[in-house]
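One chain comes next, on its own, written as C-alpha cells: the form predicted alone.
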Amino acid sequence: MTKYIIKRILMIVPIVLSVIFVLFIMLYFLAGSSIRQMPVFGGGDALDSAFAFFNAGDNFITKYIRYCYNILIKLDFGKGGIGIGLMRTLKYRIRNTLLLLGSGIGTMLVAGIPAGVYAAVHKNRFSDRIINVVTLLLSAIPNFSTAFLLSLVFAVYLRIIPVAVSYTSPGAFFLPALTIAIGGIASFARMVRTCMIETLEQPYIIALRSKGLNETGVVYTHALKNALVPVVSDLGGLVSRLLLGTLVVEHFFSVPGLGSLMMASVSSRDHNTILGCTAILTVILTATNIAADILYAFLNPRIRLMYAGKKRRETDGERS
C-alpha cells in the first residue's frame, strides 16, 4: 500500500511539468511575449555548469529547463509584471485559494452526505422528491448567479455580512465558500443517493435486516461505507470542478486568490504570472485527485489485497 501511495504522489511532477511545457510553448511564441526575455543562466548554479558543458545556447528548450529547475530546486517562479518576486505574491494567494477550496469541500461533504443518505433511505417518498428537485435546481444554477443571489440576500437584504470585506479572517470567506459549495452539494448528494440506493438493495443488506439489526446501524455502519467507495472514485472530478469554480467566485467577490490573480495577469499580458499561477493550480488539482485515489484505495479492499499479494509473491520468491 505504501508503494501505491508513493507512486501516486510521484505522478504530480510529470503532470505539472507537462502542463507547464504546453503553456510555455503557447506563451513563448506569442507576439511580444515576455517569456522570451527570461534569462537562461542563473548566476553560476549547477544548471549553468550543465549548460556550459553541453554548450547550450539561449533558446526555447533551455529557457523551459531553467524555468522548471528554478521551480523544483529553488521554489523561484521569477518576477511578476511589477518586478517583484512572484513567490511572495503567490504565498498569500495560495493560502486564500486553499482556504476557499477547503471550506467549499468541507461544506459539500458535511451537507451532501446526510442529504444523499436521507434521500436514499426515504426513496420515492415526498422528502426524497423534494431533495431531488432542490438538488437539480441548485446544480443548474451557475456560480456567478449563485454568488449574485447570496450577496443580495446576506449583504443587501439581511445585512448580516458587509458588502465589502477584508479577507484577513476565515469568516470573510463565508459567502465565497458557500457559493462554491452549493453546486457541489447538489451533485454530491445526488451521487450519494444513487450509490446508497444500489447498496441498500444488495443481498447482504437484506440479510442483515432479516437478522433484526438496528436500521440505523445497517445504514450507517454497513451500507454507507460500501456506498462511499464509488462516490470517492468520482470525488476527484467533482473537486476539480469546484476548483475551476473558484476562478469565477474569486473574481466576483474580489478574493485575493490565484484565480483573480490569473485573470488580472491575462488582462495585463503578464505571462510569467500566468505560468506561475497555472503551475500552482495544476499542483493543487493533481494533488486533490491523487488524494481521492489514495482514499479510494483505503476504502476498497481489492486494491489493498492486490498490493499485499504482490508483496507476498516477492517475499515468497526471495525465500525460494
The other form holds:
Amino acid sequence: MTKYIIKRILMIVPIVLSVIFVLFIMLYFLAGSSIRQMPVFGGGDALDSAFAFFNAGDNFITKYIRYCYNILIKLDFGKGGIGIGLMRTLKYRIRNTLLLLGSGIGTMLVAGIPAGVYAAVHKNRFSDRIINVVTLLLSAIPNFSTAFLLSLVFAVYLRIIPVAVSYTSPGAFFLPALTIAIGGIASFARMVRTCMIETLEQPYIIALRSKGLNETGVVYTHALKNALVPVVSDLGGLVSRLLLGTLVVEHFFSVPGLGSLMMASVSSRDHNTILGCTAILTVILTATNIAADILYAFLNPRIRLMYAGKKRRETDGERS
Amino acid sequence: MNTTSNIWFDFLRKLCKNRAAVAGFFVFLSICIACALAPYLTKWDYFSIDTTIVHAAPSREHILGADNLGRDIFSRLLYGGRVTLRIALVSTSLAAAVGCAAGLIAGYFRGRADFFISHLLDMLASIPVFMLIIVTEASLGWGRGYFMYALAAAAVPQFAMLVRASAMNIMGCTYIEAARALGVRHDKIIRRHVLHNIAPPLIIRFTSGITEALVICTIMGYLGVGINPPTPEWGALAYTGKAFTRSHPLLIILSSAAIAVCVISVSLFGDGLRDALDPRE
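Starting from the form predicted alone shown above, please give the structure in the form predicted together with the partner chain.
What follows is the whole complex; the chain from before opens it.
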C-alpha cells in the first residue's frame, strides 16, 4: 500500500511538467509577450535589449528546462508583471484559494454523504422527493447566482455578515465558502444517493438483513463503504468543478486568490504569472485526484491487494 | 436488424413512461427551437440601444422590459441562448466525436497507440478546464469563439476514457473473437458490434457533457472570457444584471433561470435515459 501511495504521489511531477510544457508552447509561440506592451521598451533596439534582459532570446527548450528547474528545485516562480517576486504574491493567494476549496470539499463530504444516504434509505418517500428536488435545483443554479442570492440574504436583508471585507479573518470566508459548498453538496448528495440505491439492492445486503443485522449496521457499516467506491472515482471531476466554482466566487466576492490573480494577469498578458498560477492549480488538482485515487484503493480491496506484498497476496489468496 | 430495432423500441417505450424525462426533453427542445427562431419571435434585435427606455418595465412592446442600455431583454435572452446553446452543443458533439475515435483506437487496437493515447488523455485531463480556456483565449485572441474548441478539448478525455473502457470490455467477448476468426474486417466489427455496445453509456455521457459545457460556458461568459460585450450570452447577461440587482433584478433572475432550466431539463432527460438504458431491469 505504501508503495502504491508513493508511486501515485511521484506521478504529480511528470503531470505538472507536461501541463506546463503544453501551456509553455501555447504562450511561447502564439501570443504577444508582455515585454512588447511595456512603454519603456517601445520597439527596435530597445526591444532587443529588453529581450536580452529577460532572457527572452534563448531558445524554447532552454527556457522550458530552466523554468522547470527553478520552480521544482528552487521554488522560484520568477517575477510577475510588476517586477515583484511571484512567490511572495502567490504564497498569500494559495492560502486563500486552498482555504476556500478545502472548506468547500470538507463541507461537501460532511453534509453530502448523510443527505444522499438518507434519501437512498427513504427512496421514493416524501423526504426523498424533497431532497431530490432541492439538490437538483441547487446543483443547476449557476454559482454566481447562488453567490448573489446568499449575499442578498445574509448581507443586505439580514445584515449578519458583511460582503466587501478584507480577507484577514477566517469569518470573512464564510459566504464564499458557503457558495462553493452548496453546489458541491447538491451534486455530491445526488451521486451518493444513486450509488447507495444500487448497493442496497445487492444480494449481500438482503443476506445481512435476513441475518438480523440492525438497519444502521447494514447501511453505515456495510453498504456505505461499497456505495462510495464509484462515488470516489468520480470525485476528481467534482473537485475540478469546485475549482471552477472557486474562480467565480473569488471574482464575485473579490477574494485575493489564485483565480482572480490569473484573470488579472490574462488581461495584462503577464505570462509568467499565468504559468505560475497554472502550475500551482495543476498541483492542487492533481493532488486531490491522487488523494481520491488513494481513497479509492482503500475502499476497493482489489486494488489494495494488487499492491500488497507478494507474501500477503498469497496468504489472502489461500484464505479466499 | 429486427432484434436491434426491438431493443431501441423497448428503450423508447421505457423512456416515454418516465414523465420527468419526457418533460425535460421537450422543455430543452422548445428552448432550443425558441432560440433558433429568435429573429421570428421578436421584432427587436439584441444590440440596438434606445436611451428612452433604459430599465423599462415589461410592457406590450417589450415583453420583459429593457436593460441598462435600453436593449430589449427578451430578444437578448433569445439571442444569448443561441450563443450559449450553440457553444455547449457544438463543443460537446466535437468532444464526443474526437473522444469516440480516440477511445476506439485505444480500446480496440491496444498496443502502442493505447499507451500513447492514454498518457495524452491523462495529461489533458489534469489541465484544469478554465485554465485551458483562458490560455487558449490569451494566446489565440479574445472573443472569437476559440474557447469552444478549448471546451471541447477539455471534455475529450471523459468521452475517450469511457469509450476505451467499454471497448476493452467488449473485446473480451467471444463473439468478437469469432468475428475476427471468420475474417470480418476491423471497420465492420467496430460498426456492427463495438459501436452498438458503446452507444448507451456514450448517450448518457453526452447529456451530462452538455450540462457541464453549459455551466462552464456561462461561467466564462460571466467572467467576460471569450465573449465580447455586444454579444449576449446568458452568463454575460447575468453579469450585466448583477450591477442593478437591487433596483432592477429582472435581468439576473431571468438569465440565471434560463441557465438553471436548461441544466435541470437536460439532467432530468439524462437520468431518464440512464434508467431506460439500464440492462438490469
